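Let's start with one chain on its own, the form predicted alone, as structure tokens.
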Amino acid sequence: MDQTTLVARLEAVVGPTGVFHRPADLLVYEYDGSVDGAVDTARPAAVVLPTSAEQVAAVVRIANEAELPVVARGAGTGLSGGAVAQRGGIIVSLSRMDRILDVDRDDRTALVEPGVINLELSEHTLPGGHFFAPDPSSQKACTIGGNVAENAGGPHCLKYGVTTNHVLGLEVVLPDGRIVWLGGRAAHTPGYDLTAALVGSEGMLGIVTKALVRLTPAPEATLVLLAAFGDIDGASQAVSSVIAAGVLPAALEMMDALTIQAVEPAYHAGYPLDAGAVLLIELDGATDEVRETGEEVAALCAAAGATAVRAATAKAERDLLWKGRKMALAAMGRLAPNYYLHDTVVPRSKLPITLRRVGEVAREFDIPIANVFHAGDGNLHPLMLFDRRERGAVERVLAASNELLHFCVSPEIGGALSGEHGIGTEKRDHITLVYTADDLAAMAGVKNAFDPRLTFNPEKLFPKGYMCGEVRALRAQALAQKHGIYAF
């Protein structure tokens, strides 16, 4: 199908406003959030902007009869490359169906349609009593679609879960062009959970075009503690304190001394500029319980060597604290003009000596590293600043990536590739650090399940050259792994 022939066809489907083909258009969708050299750009042939799930799915069997890739997009705000057009194709682009289609307080459940924005569904059913509580820090302009691709979590997942713990259905275009429902409102049902496993897949195996999520009841009383210490060591004790006496704060957020430097004077959140980390503890639940848990998560940080700990009870001070923490990554622009933000996690006892060789690899490479992340479950954000029209600027911010991801995926720590931005492209070459050829195998094998013509978001997660192989190559290295034989 030409390309004439292929922009008449979607047009005759979503419009001729719902069709980007131009390459001036096309630009913008050549990438995501990610680093420039850590994931490769791509142009799409076309851009499909539709407003229903039959839209989409007739886009979908249009790209079949192209025999051309599909790949859905939301906002934009992933940070692994799980929204480029790697071998080109069509990219849908679920912006447009923005609706929230019902609100159900009684089953604290809502509709809605893949571009809404996260923040948004908070702000509309918080009158009511719920919010939705995965909040990514792009949560003002992230989608729930985004969400659910790429299982994001945020502050607030370390009592509350990800994305997945909030997903109770999902209707979905699958790659042959049918629509289905998966899951449901009933809280248990009988067979194969299809709906988890569309959550995280990063759209390899079927677009969504509405999701049923479950909301949470607002707390009666929150609180918010500011913890200063003099050091990250200091900061990581206390984490690890607050955690072992088994508190469970709503969120538990280390920002470093490089950090605070950006934030404090773009902001003015009142963090100290002489700490050498903050710690950002929110509590809620019921009053009583929250003042008193309050009085011992900071007799904790005191007993953890903190310079202050301050209290926030009023709405409009949490507020200024999170802007803080939520618009770090704008603020980095004080310090360079571009940064690397990365994605990682690590049991919470190893946080000080993972921390540590974070210090040691900025030295080794000769890059700033600030450290912004979720600390109560490990999930680490070291962002590396750098200018890349630096000669070698680039090229030294991936070796020392490559550095700390080999760390913190080592027997001797025992972390994990990603905690919410996903493998996309920018982790698929380092996924074989953490799974086995049996374990690739058995991934491929649930992916040709869904789509045995692997259109949909090619060439992510796997490792290139695996999947054009099919499942038996796989298992056949697998096996020749287990007798010791290695062919290549």
Second form
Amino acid sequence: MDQTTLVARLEAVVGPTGVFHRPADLLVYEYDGSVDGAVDTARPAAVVLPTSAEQVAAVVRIANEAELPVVARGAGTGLSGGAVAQRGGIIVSLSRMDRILDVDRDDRTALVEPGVINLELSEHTLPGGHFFAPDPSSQKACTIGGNVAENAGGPHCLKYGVTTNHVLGLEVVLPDGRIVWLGGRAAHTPGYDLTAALVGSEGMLGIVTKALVRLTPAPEATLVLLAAFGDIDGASQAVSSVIAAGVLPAALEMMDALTIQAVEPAYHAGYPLDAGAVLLIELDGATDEVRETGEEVAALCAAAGATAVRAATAKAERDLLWKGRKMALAAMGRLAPNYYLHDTVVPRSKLPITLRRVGEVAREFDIPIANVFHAGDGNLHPLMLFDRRERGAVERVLAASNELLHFCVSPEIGGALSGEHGIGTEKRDHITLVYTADDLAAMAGVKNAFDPRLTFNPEKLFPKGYMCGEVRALRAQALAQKHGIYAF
Amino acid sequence: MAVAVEADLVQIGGLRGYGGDDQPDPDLLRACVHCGMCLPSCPTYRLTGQEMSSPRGRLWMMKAVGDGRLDLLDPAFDEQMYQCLNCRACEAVCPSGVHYGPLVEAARQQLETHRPRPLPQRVARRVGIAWLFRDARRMRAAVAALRFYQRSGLAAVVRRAGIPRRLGLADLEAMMPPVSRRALVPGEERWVPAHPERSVALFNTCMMGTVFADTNRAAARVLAHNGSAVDVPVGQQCCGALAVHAGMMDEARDLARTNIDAFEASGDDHVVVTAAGCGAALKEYGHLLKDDPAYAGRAERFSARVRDVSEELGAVGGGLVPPTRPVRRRVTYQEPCHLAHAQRITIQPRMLLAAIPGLELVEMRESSLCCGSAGIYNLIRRAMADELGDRKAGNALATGAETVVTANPGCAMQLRTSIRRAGGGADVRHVVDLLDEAYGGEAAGRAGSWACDRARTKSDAVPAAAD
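The form predicted in complex with the partner chain is what I want next, because the block you gave corresponds to the form predicted alone; please supply it.
What follows is the entire complex, opening with the chain shown before.
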């Protein structure tokens, strides 16, 4: 199908204002929030902005006819290249499907379109006493559809769980253009949990066109403690003792000195500029319980060597403390023009040794590394700061990254590659560090069941070159079985 | 002509890049890490959902032109640089502190230099921006004519004949609020408190000194009530914001130099501004004139003296004199972009309103989303401006407010039109209008709180409205 025919066909579905194909327009769809240098930019053949599931389905069918890949895109805030059309094709941007269709207070659910902004769903439901618990740091901009695709986490997933724990059902357009409902209002659905298969599928199995999500009752009281420490070791120690004491904070976050230097001038959140590390600990629940636990946690921090502990209960004050944390990543532009962010998860007990290794790698490769992360669940976000114009900088960062990733997933540490940002193109070649050939084959089998022609979001998750060979083998096997030939 | 103009463009791989002065600063551009946090704050992105209409998309385009990946004169680039309202909402939320305003203004300057506009547009821009606003006397004469038109019955006749519509001026005509009776002429009026504690210089903008002159007087009375002697220095002109936003940097710099000269005579007094758009522009003179050796330092010092009126009142020593006369009214506050985003002033106007007895302030949804006014944007890009205006009117009227309060003349006019189009009856006032009312207006002067000295120096004077 030539470009003119393609555009005409797409315009027939979504109208002329819903299709973009001029080079200058496509230029701004060649990136997402992921980092320069770690993810290559790539330009799609066309961008379509549908307004209904039926339109999405029709666009997918046209793409199939034209044999073009399809890449779903929300707000494009992702950090692993998930919304970049690596092999061109059609980007389906869901930004115009942004309605909150229904809020059911009795069932504590909300039915939303994929383009609804995460924070705006909570703002919409909070006056009635509910909120949407997953709160990635990009929640001010990122969309529910993207949260589902990446199984987004956030500071509060320590207590409340990640996106998959909050999705009850999904309306999905499958790679063959069918519209199906997975899951639903009932607490339990029999058979395979296909809803869960879609959550975290990185746009490779289907495009979410409606999501039925769980709403969480807002806690009676919330307290945020800011604890300052002389160094990272002391802060790590405090994390261990808080968890060991059986406290389950709503969130438990750590920021090191370099991060504080980026954030404090931007937001004046009140982080002490002379601290080696700070912890943000949020407690929520019944008023009395929060107060008592707050005192206990403050004492534990002091015992671990905290130089100061500050408590914030007023919303404005809490919000300010959180703002500094949530904007930390994007504020790195103040320290260096480029950064490379990792997302490894290690067991909490391995935090101190891992952070020490991060410090060593920073020195060995001469790259400043800022640490800002979800300490409560061991989800590290080492941020490597660099200037890509500097000769060899990108290579050094990639070498240092490799070193760190290998360390985190080594048997000694037993960590995982990614906590919440997804694999995308960014970490696809590292996935073999944590998965065996059999693991990958099992995942390829799932992919093949949903998308045998590999048209949805190609070049993601699986290592470069993997899918062609593997899926062809699976397809051959299926054909052989169909014809009664058992090749294996 | 066009050939000569294009000759100084930098060509990379057959694409035309930036050339000459006022290029978007590559270092400012590099601060953008395309994280996307700006998207929901951007009015044009909210309406369209398309990435090129987002701050991140526009910055990426500017970068692409600099890198030789996009032609400066590509129509899509032109379209986006001017679809932007320059409301600066993205700047206020940007975690990396990208200075978006100066970047889009430089990009527009590049377009204006290298892409000549059709003759009628050139004439309109010269007459409107470089001639009419250039000279306060011309502006006053024009507004006096407008008042005559509104009050003489001529308006009704002309409107019935459909003349404004035929001339394409219907929007402008409908937007005009009733014009203040008497223009405020620099040097002619001075307010002196009973116990002066400081003195300030009032910036008398093109709109605030004419159409909204009574609001500027209200500001002066409120300031005087709080212990400031208020002068309106002679020689001041338009702030140049319209020229900056239209990419006419040379005109803007001329105006800036004129104003700096005019206000240097008043020493270190704060320059108090009642129009958020002008305040933002005045605070950026330092940046505007940074390459002018004779004015760079003076511009920095001037900008440091500029205060929005709510900022000035929010910081008066000993706190605001409590207003005593109740203003029994439900109001909602619409944040001018150039106050909330460009100047980051959000608390003070609300504090001033909260200080008024009897007044009930109800927050509207999206109070900091642009209303669509954006300088002259609502005149040249009707569809987008109307859509934003409708959205704003809807949010404002949903509060049940009888009065919508704002702090910028452009917003006031846009709100007025939008509310009327939505069938609402709410009126539109400036923060200081209500505060003045709560102080008793002119009556406070008669009670001895301050005195107004009508000096009648004729230096800068022209007969105001024929009345």
